[in-house]
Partner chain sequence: MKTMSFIQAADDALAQAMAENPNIIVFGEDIPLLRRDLLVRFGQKRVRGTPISESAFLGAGVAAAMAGLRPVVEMYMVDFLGVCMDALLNHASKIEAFSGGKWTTPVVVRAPCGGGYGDGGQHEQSLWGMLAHIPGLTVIVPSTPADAGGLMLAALKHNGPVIILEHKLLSKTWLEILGSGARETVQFDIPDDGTKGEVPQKWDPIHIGEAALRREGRDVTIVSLGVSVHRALDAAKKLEAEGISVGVLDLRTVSPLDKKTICKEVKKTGRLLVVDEDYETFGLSGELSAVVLEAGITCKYARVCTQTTIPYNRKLEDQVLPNVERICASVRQLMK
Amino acid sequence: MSPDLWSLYSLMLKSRLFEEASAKLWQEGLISGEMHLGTGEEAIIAGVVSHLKDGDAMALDHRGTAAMLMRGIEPVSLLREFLGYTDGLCCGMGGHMHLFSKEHLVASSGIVGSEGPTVAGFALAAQMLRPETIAVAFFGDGAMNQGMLMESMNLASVWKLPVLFVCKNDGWGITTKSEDASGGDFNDRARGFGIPAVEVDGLDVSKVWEVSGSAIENIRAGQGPTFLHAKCVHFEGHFLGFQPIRVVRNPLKEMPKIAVPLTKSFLRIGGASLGERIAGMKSVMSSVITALRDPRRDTNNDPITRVRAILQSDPIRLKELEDQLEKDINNILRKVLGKVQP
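How about this chain only, in the form predicted on its own?
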């Protein structure tokens, strides 16, 4: 059986357009606090969520928007929650990170690694109350260094809980490379608990769909948990307004904000030694150079662009779909704000 790329593309593009609209509202100051987008993760989310059925549950991290939309949570309610409205999904108290939907069996949290205990609880309930249903946990590579996630994987293995652990690995923990903060191999960690581990290209929705479908089928059959390791790219970095990315996108505007205070600090009398100042200067410049070489700048790393290239064989259908999705997003904005944002 082959994946329905049109359906998967629709899920992915709607999520991308919704998050881009949310980003614009954040940039205009209408959404407060940090904003963590899942742009770049769409292939992973769509490939997995498209296999879920009624009664299945999801434990999400602080980038839960895409999964919630694809699972069918009302986007108007979701956006009103981001804006802090009392009639939002969680009465305006959850922001975009701490969201819950009892109807959909979905919970998200900004606490790194908390997806582990949450999914274990969902899976135990599924095992006891809803045979052949499963629970899925989505988390980043940073969560793999959190004890509560490791403990949850161990428990899931011992009790053969119906869990799919999905690690969305973008190679970064905020500004730290994962390879500098994580020992060993993530797949080997999972296997150490007796959990089968599968690695997949998180930019290829077809491959994610195929691999996750096979894993979920085994989980529903009572074979216990599976670990899915999918690599991806976060196009906005850890959060919106991520400074290294701002420097890359608009160096003339952003570099003086770094260079001027850094130079003043370097030349200031007293304080750190010359060696320490030089080391600090090198560290800052290294971050900027790394950002210039970052894979986020390569459009080939965009999972939506990859699918679209395949679907361009039917340009009329593609345009109709994209036009309809844009209208859908505009209708959401109109319902929430009373007007369409320019």
Second form
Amino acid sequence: MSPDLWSLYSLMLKSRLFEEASAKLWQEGLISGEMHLGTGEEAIIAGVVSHLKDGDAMALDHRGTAAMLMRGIEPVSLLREFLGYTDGLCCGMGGHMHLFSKEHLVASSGIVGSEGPTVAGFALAAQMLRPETIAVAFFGDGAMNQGMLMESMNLASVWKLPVLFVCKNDGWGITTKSEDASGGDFNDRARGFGIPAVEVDGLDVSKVWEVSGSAIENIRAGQGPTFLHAKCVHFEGHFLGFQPIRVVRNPLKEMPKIAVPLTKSFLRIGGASLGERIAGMKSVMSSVITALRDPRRDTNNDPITRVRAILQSDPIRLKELEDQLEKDINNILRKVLGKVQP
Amino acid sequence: MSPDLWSLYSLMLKSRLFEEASAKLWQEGLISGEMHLGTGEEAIIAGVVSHLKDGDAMALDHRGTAAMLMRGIEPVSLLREFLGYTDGLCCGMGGHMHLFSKEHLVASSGIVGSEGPTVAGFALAAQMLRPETIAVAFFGDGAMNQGMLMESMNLASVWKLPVLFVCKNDGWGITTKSEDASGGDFNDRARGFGIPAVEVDGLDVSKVWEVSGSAIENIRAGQGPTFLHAKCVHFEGHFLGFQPIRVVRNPLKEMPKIAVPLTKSFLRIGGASLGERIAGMKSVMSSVITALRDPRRDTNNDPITRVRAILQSDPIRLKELEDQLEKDINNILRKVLGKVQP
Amino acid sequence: MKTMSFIQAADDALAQAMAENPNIIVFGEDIPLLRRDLLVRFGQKRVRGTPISESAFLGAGVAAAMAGLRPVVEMYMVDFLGVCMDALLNHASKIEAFSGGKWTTPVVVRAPCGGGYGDGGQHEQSLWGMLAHIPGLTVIVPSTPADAGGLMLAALKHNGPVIILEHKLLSKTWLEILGSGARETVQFDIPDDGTKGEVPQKWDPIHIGEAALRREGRDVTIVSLGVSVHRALDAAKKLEAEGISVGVLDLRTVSPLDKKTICKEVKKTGRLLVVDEDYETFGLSGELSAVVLEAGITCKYARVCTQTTIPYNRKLEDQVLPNVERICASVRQLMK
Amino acid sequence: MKTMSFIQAADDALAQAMAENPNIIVFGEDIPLLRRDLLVRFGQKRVRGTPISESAFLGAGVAAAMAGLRPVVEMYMVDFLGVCMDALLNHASKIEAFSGGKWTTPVVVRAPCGGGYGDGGQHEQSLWGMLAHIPGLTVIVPSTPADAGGLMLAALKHNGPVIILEHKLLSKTWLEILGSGARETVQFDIPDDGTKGEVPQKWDPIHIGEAALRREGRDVTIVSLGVSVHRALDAAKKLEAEGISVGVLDLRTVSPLDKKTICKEVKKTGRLLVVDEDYETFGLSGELSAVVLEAGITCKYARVCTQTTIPYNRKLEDQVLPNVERICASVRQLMK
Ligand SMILES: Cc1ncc(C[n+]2csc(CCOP(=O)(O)OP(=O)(O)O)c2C)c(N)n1
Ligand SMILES: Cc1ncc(C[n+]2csc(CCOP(=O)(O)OP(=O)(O)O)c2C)c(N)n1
Ligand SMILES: [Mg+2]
Ligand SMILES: [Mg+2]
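For comparison with the form predicted on its own, would you give the structure of this protein in the form predicted in complex with the partner chain?
What follows is the entire complex, opening with the chain shown before.
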């Protein structure tokens, strides 16, 4: 079987437009708190979620919007939840880090790694109550070091639970590089729990679709969990207003705020040797420079551009689809903002 | 270098005699609570601990007596601690699951897996304050599934901490078989964190000594942690008075206590199908039968017998050593029981 | 009438519920052995052993409850909740609120608690005060076989997370496993009325949040729970001989508290003594004083609780845990 | 006189201590970025980033303290202690007791806490009541820059585990990171006196366990801490216009409590109002009522706390957290 690129693209673009619209509302101060976008990881979500069926469950982390949307949760109620409205998906009680839909068996959490226990519990219920249904967890590379996620991989392995563990590896946990925080190799870790591991290019939605399709088939057949490892890039960095991204976008404004106290502290009497100070200064500077060279600036890393390039062979259909999606999003926005909060 | 079998044997036998003496006191009701012996794992402890030097630290679990003793902690104060005396090692406040010696940098805990964070902290202090010193953690196969231990292996890996992680795998976590609780392979797990793994026969003290010797050398040289995996058998089962062992030792007395309520429940109306009940009954019975066939009954699994067989080539020296150790233990007992608790 | 031991009663009520509701499953470490009687009746799928991975399996219990099962998750001891508190603090207790009331987490967590048998400070805690601090959790501490069964059934019918703490001194099984199984040389101060008692022919749920007045008293009201109820009753008998009339109210449920009954009883006597095996500060004993003060009741107040880490030494341990002597002394002080 | 922001003050005191004591190290997630000013002065060995493995690195902090270092362990938020409570509950707080007083665990745990910026119920908790329930922990909640620095220094000199909870509304850094950094379209109810204030030229430790009377009052004594102190002061000003004289006592340390000062102040007014952003039940507000009752003080009592999981919706959130209106209403009620 080969993927239907049109529907995958449609899912991805809709999610992108929806999240960009949300970002604007956040910027305008209508959405409070931390807001983590999934822009850049749409290929992973779309590739996996399009295999899900009724009765399948999902455990999401702090970056759950794309998966909720692609799973078919009503966009208006989702966005009204972001706005904190009492008729939002969770009556304004959860917000964008705590999105829940009982109907779709989807739960999110702001606690890194808790997708592990949650997906294990969903899968246990699937195993006992709904034969051939499965549970999927989406989480990041940072979560791989949280004990409860590792425990859950082991539990899923010994109980042969129908789980797809999806690690969306963007190489970062906030400002910490994955390689500075994680020893060894994630695929080896999964195998160390007796779980087969598959790695796939997370920017290529066809590949994700194929690989996760066959993994999910095995899982439905009762063969126990699989670990899917997919690399991607988050365009907005960790969350909206992320400092390193701000530095990238407006170095003249942001750098002095960082550099002045840094230099003062560097020069203060008492503390490490000059050599160590210089090494420390270099390391701070190199994170800034890394940020400037950030892969997030490179549109080649955009999974949507990639799949679009293929679909351009049919420009008329493409335009139609894109126009339609834009209209849809505008409609959603109108509905969302039109109604005043009760 | 080859090991000094005489001193290793002496360490092991002293520990065995000491623990057997403690077991008697426990049996007499002089020691309260749960008491976990290390009888059967002496080769692992002796092989590792004899490489330790001043400034090295240890993190122990609920089965810490042997390691404390072999590390040189005063036996009288140790045993007086078991008895809860206020002049015991911890003034009677800790007991045999919570043994601490600041002087020797040794800490124990009754929380399975907490040796991980503890050894990481000890090793961090070693790295920063005491060059070339190391920290060792002893824990069981069951602890391998506790998140904080896994997290700590990763932390030790990325911080290149001087840690030797020693997994004493007796195949059991209380009454749960290791293979029912652990997916994959422990060595692979360690490697998945970027930690080299070495497996060794935990009944063979020479091998343990050799393997841990070269591992510790690497660790002292700043090459980061190593995982040492050694299988062994615990003669008394999980702790003193362990039910499966009681069944083995006195089936006529213990079986009815188990079988009568079991059969009653098996026969009650409402519940699983007959087939499932029979399967359940079989599984319970098979754990009992496993217990009857328990490797713990087989003295071939005794690391002390093994090394003793080699030393028998010099029977006079052997007798002298054994007489001396027996005398030592009797002296300890006299000192311990002679003094009345203040 | 039928009599049962404390754990028999809890397990029997659980079995009754399991026979009625096929979605009830039980899991935890060593459960195939510890609940073998349930295993042979309900099968290996519904009675499961777990790895020593409390965060994973407690969190899985919460999620399984959300997805249609009715899990009873067993902890080896309440002390070990330290490694997996997140599942209760940030998930079980909050998801109903987060989902706007649309999704509940009806999980039952069962954990042995309490001291008095010399296991040391990491294995003898009570911690109900800590758990009850979290809005959204129901916390139950039974003191008799009848309550252990009736409240178990109520927990299994409650549409939210419930934690049942079972005191080890009330359970022969635990004591035999943990300290006395192979020897007859140790003795613990076991309250007979708590370990064995009358139970109904068929279990009915006991209303959650209802305290039980175990003894009427005119001079002092002791509010207590778990094993301490029995200590309080013993003390009350002793004090009767001195002419002091002491009432004993057994909370049974820590959260929610039966404020009405508490206030009624304290108002009668004007003297409140809290006897609580949990840590003294920032817990149940404080909350009870707030409850009466909020109700505008003026009373004399004292508490007999555990003030420090529990010592291993048996004598020190008995002094640190609430005991009859400390209770009597406190009552006498209140009478001054 | 010198002025500093809240976090500047805490970091400045920390830097002063680090310059004096080479054994002080700082670690936690993203610390190389969050404490970059310390990093360039004290080097990469002493200012470290960790994996998202709270159990491992908090437990490691406890053990490192035992082995001679003086670790400051940073949690991203106090809410995340749920995944690693064991390190505090069963280790940091107990090892001094277990070792017969021979071995201490002088670790400082630093965690942002508190709500008021719309991050939802898993990221805005206070939890000091839960932490203070554990014997052996010292829990500090500063409300001004001067206290943030002085108490940080005291924590670093204390021979036992100390937890310092820093309210996010008092920290420009946190608010800019978490919600307002890239936009000027949001506004939070930030107490100016808490976010910026006078600090000494050189830091001296502030005695742990000493409350500070922020305002004298004759009619009602408000006992509070953290951001709520500022809410209470605002309320007191408002009530003054109504002719009600309200005193405000800032606890600064939750455990140990400054019982003497609390009792002295409450005795003066005969009315105690606890204003506490932590959960209402089984926590600080209850403990304070027990403290006054134990001292035999008769008083009217009320509390303004957080009663439920904190809602995401900003309006609901502001109603659930203690605010000036609720405080005023409660004071008026007490005056009836
Ligand atoms: C237990 C816990 N620790 C720390 C945090 C703070 N935190 C939120 S997101 C995050 C980084 C997560 O990184 P990753 O899992 O790679 O996901 P990504 O954000 O990169 O998608 C951290 C540390 C948290 N929410 N929960
Ligand atoms: C966190 C935690 N969970 C559960 C327990 C109860 N418990 C004590 S020892 C033990 C089994 C440990 O097995 P293993 O690590 O293999 O060590 P062994 O006893 O076999 O030497 C368990 C489950 C505990 N002490 N701590
Ligand atoms: Mg990431
Ligand atoms: Mg084992």
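Here the rigid core means the biggest group of C-alpha atoms that line up within 1.5 Å when the two forms are laid on top of each other. Residue numbers count along the first chain shown, from 1. Note that the structure is a prediction, hence the values are computed from the model and not measured.
Colleague: Arg277: with the rigid core matched between these two forms, does its Cα shift 2 Å or more?
Modeller: True for Arg277: a C-alpha shift of 2 Å or more.
Colleague: Determine whether the C-alpha of Ser265 shifts by 2 Å or more between these two forms once the rigid core is superposed.
Modeller: Indeed, Ser265 is displaced by 2 Å or more.
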